[in-house]
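One chain comes next, on its own, written out as structure tokens in the form predicted on its own.
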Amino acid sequence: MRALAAAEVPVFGWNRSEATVEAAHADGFDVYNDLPETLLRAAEEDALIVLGVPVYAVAELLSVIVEYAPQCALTDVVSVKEEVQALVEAAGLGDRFVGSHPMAGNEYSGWQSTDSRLFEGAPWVVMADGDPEVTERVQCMAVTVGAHIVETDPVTHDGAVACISHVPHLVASALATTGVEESIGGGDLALQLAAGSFRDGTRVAGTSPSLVRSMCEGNRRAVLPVLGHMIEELQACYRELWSEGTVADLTARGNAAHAHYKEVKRHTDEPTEPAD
């Protein structure tokens, strides 16, 4: 809402939290606490409805959309695409739905943590092969807030985000718990000494646990093999250090992989325009 409003796009919304609604109102935003009323307005204005809730809340919202605004164009910004697509199809809204996912965020929660510049320069994934009119509206929204479009399909998306988002959240949590474990040298002194590697490596461990659970559990099919691969990498490193006194293999491959990541980002993080 902040990003679209800053771009002078008319926008209104709903939130289940009265406190959030009041905070948004205080900042001058048009937000409702009444979902049917919000959806009736959406239907009247032919709005693009954007679902921005955890996976576990999607089905309940879809059931209300079916009742009050089934004809509206529909998208989402949920971090899992295959399950959301299935829920939309089950609700009978597939013809007006194009899933999407902006790859931007931070570890904070609540209205006070929102940022109108969050999406500038970020990839915004849009599911291919959807209704052309809805696709165009979703792409225009993304470009308007400064993102660039990446098209893919739900299965490919979920596999990708398991590697670069969902499992990294779990790794950050494991690293954070390691830092406080006194039996192996962690604890308050270790945390006092912690610098960039620990800070950066644990940043997303500050994300709401319920949101992380929603992402990882909703993408279980893709997360499990990625988590298994991560465990195998660390186990191999453990064995190498134990038997040979070195961590050369993992550090060398990790360094090369990071260099490749930076090269890929350098070539792909360029603004694109939606197709005519």
Given for the second form:
2 protein chains.
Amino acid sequence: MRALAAAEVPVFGWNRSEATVEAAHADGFDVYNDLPETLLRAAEEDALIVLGVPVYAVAELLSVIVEYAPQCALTDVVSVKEEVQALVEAAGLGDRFVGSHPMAGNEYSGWQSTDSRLFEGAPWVVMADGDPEVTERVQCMAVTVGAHIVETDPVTHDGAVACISHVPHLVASALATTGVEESIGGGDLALQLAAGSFRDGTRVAGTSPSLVRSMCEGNRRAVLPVLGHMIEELQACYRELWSEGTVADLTARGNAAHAHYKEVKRHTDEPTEPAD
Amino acid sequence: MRALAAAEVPVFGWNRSEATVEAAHADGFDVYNDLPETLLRAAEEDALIVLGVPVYAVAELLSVIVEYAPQCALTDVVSVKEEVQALVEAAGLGDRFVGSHPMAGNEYSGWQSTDSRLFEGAPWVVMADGDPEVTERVQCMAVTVGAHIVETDPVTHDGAVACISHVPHLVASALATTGVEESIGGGDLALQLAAGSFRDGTRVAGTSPSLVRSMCEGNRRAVLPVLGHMIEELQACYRELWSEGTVADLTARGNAAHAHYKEVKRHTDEPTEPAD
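So that was the form predicted on its own. Now I'd like the form predicted together with a further copy of the same chain, please.
Every component of the complex follows; first up is the chain already shown.
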């Protein structure tokens, strides 16, 4: 919302939290705490409705949209696409819906964490083969805030984000628990010594657990095999270190995979060099 | 070396790579490719010798130090402390040795990756209970480049770094392989979509595999239980997601552990906020 407003796109919003609505109001934004009122205005102005809630809250919201704004163009920015698509179709809103997902975010929550430049240079996934007029409106919104469009289908999207977002969040959580586990050398001295590898490897463990749960639980089908792969890689590494005293295999493959990732990003994105 | 020179401390160095020596020379540094020549000068000037090589190269270097500069004060910046201590004692150099380990670095290698500000604000671990004069010289070096001293013993150090550095490197490698594994949703589309969580979670997979191998293999005794803990956490999460459809336990504990880590860092360090 902040990014759209910064781009001078007319935008108004709804949030279920009164505190968030007050904070946004205080910053001069046009926001409501009353959902029917918001949706009636959306219907009147033929707005593009953007659902930005955890996946578990989508069905309830759709039931209100069906009542107050069933003709509006509809998209979402939820991190799973197959389940949202199914929920939208079950609500009878499939014809005016084109799902999407901007690949940007941070580990903070709430109005004070919004960032008008969040989407600059980020990929914004838009589902292919939807209604052309709705597709155009969704793509236009993405491009307006500085993102670039990647078209794909829900299943491919969900497998991809399991690999590059959902499981990385779980891995960061597991790594964070390791740092406090005194029986294996963790604890306050260890945390005092922690430098970049621990800081960056655990950063997204700071994400709200309810958001991570929503992403991973809503994408369970795709997350499980990726988590299984991660476990197998670490087990193979454990066995190699235990029996042969080396971690040669994992470190070589991990380094090659990382080089390939940097190469792919270089060709598709403005390169974003991480801090050290 | 660059950091010491920037602090106007007289410093000279040795490197086994001719290319590195040439690059350092070109930048105006006093460096040698000939080890005996370097050590004879160290002995003559009563220098503090700082060993900065992978753990597998320590024994060979010590055998040359014994020959040319056995009276010099000696420290090291190797990432494991128990094994280096044992090697130094086996070489008969234990009396003039106080091991140390600066907790700073990046994923790049070679002279062009040196950074005069690398140690600013970083913890520099110095082994407790060593020769007071050598200890003072090592601590003085650390403080001069902007680091702060943390005193501990080799076993505690090695357990801590297994948790907050060595295993995080292996986890980053495993996560990087996940991103390219097409059978589970990885591949070039996934990598194009990758945002901050994947970028930061895999960053240190870009570290030279020989350096990661040296750290982890040299600290095998402490790394194995931490790696085992990491595997158990992910397995428990897999089981919870499979059987109950939730990742509540891991995400709650990971979030609490991360909050504790931030709190500990706040009390011991200048806080370094990561980029989004």
